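Just one chain follows, in the form predicted alone, and it is written as structure tokens.
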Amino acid sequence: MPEDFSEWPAYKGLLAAFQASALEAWTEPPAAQLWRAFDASRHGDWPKWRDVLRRLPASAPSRVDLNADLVRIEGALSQEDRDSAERLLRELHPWRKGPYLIHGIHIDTEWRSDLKWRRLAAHIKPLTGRTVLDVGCGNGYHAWRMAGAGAKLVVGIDPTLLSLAQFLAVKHFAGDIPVYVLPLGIEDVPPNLQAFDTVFSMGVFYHRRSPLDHLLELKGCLRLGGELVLETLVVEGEAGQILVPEERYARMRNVWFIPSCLTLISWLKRCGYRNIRLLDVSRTTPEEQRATGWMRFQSLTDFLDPENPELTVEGLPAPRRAIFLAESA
């Protein structure tokens, strides 16, 4: 493993941040995984995305605002460099999570991730001074918002290399802020680490083949008394109600279990969580998820029955998402 992070300045503070926290025991595996991710054999498009990152114009930020709906970064860029930056950022299409405003470039992402943040931000334990894990973080939009809320260190994990490239592009302009995205899945985190004050799992649970194992993996990341923020698809119904799609759900192949809220609460109890609260249940709407110039593929309206938006194209209940809070006991 290379010891020099100079090629990737976004990670130069990574090892020191881990060694200065309860994450010291996790120092070696993510560093090794990080460098393996930079191996071009992992994804045929990685050399292209890496080239995009290397060609981004240099600019020290004069303002970074992580507390507004738009993650906003400003600095001194010429018009020529700004135009070049926009062309390069568009080469990282599709942008799923956001939105961002970088040097006046509005990255209008598929998901209005700020709406989800609004639903939970005032209700979770304050993040000031906390060490936070964001599981399945995508390009890191919520990780930036967590830092804006005062987190001491935010570690995002997501194995998707395009999401990693997008995060690195944002980090290039944002500068030295203790937010890091690593190309890992939850299974790559050392078991029973018990190091994080808050763990977020948002939009991940229904992609896991073993939902209780995922809840236990998340619990193993939390210190005693730490808070889990779990956001996932749910169906209406009583305790014990679970939707198991036979094939696709809203055109997604990898959706395995969609429980009712009461079922998920019972699973959280079974896995040893306490103080479990259902914070919010919301229908997903085209205001929150839609195609844009930065995500030109199909989106929510293409996944719903055109005659009845209460159903998916497969005839299943349309997406409904819930947010749960729980503590590790």
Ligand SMILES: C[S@@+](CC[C@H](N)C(=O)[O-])C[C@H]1O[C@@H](n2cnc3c(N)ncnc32)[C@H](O)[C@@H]1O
Contents of the next structure:
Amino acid sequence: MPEDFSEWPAYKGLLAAFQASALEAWTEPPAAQLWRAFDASRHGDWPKWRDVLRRLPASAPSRVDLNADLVRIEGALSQEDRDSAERLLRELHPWRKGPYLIHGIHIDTEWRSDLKWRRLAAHIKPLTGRTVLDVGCGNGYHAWRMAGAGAKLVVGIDPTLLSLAQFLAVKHFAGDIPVYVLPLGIEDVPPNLQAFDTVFSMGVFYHRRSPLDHLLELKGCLRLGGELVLETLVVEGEAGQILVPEERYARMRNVWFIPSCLTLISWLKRCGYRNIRLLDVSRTTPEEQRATGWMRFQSLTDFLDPENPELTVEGLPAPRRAIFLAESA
Ligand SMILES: C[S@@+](CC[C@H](N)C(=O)[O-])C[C@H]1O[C@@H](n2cnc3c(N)ncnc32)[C@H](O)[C@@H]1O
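How about the form predicted in complex with the ligand, since we already have the form predicted alone?
Let us now look at the entire complex, which starts with that chain.
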């Protein structure tokens, strides 16, 4: 596998895809920007993960199903190669987002990310033919589902290299599908690109120290009239209500702003979005987030007060997540 991202098989079609879409203004990523970002965030375990990717057995897919809860890839693989693929995929532990079924290997991830997708899929503007950005896409589970829903091009960005390695492993088996995950943060996307028809930001907002700037960054990625799909933690309460945890929230260190739904709607308005709708509010359950054989660390039930599951171990309201739709005006 070459050291320059632009030469990797997984990125073969990227330059052409960018040039053929409204993304031609984003001129650098296929080469220099990608490589710089990768180099800057290079993780100590990267050589190990890259080696895993190199050793994955080759197999052309005979069936790729991106339209079901399990992202499923099938093809001819000997039992020996299948066993070796499973061993290698397990080396990319912990698998947080999924689930996947790859050559019969069920990657039962910490999150049933399909449940989030089910909550929104029927309500967003149809993705057929659209150019889509998934900010903070993790290993790309939802990006595959977006392609399954008909998107012309899906660009996922996520600075976490283990997630990127997992995406590249899935892409290795999925073959030539216009889904690309780039090792970039939202701050690396050129400002005011105004190029994407739909932008997803799911599970990212509360990690941003400057939440209104995040809403404006997302707006800058959207073409006029494009759709934002925003999913984040919320608290119950009136307009103006916001929780800013003093330290950790559900054991997470980097949680900043958890607004009420009405507060977030007012922020979206203030940032110039229109046609703002609250789609869903759901408590996170142990059915949706739990430890599995593919994610052996602690999970939701360890982060909640054992005496009172309405509270986190820090005594704060237990995770409740909302999905908002809005248009860039
Ligand atoms: C809670 S996960 C959400 C994953 C997925 N979007 C979902 O909803 O299941 C948050 C993701 O945001 C990524 N992230 C952190 N900082 C980011 C940034 N500056 N730009 C884009 N993504 C970022 C993290 O690496 C992580 O994968």
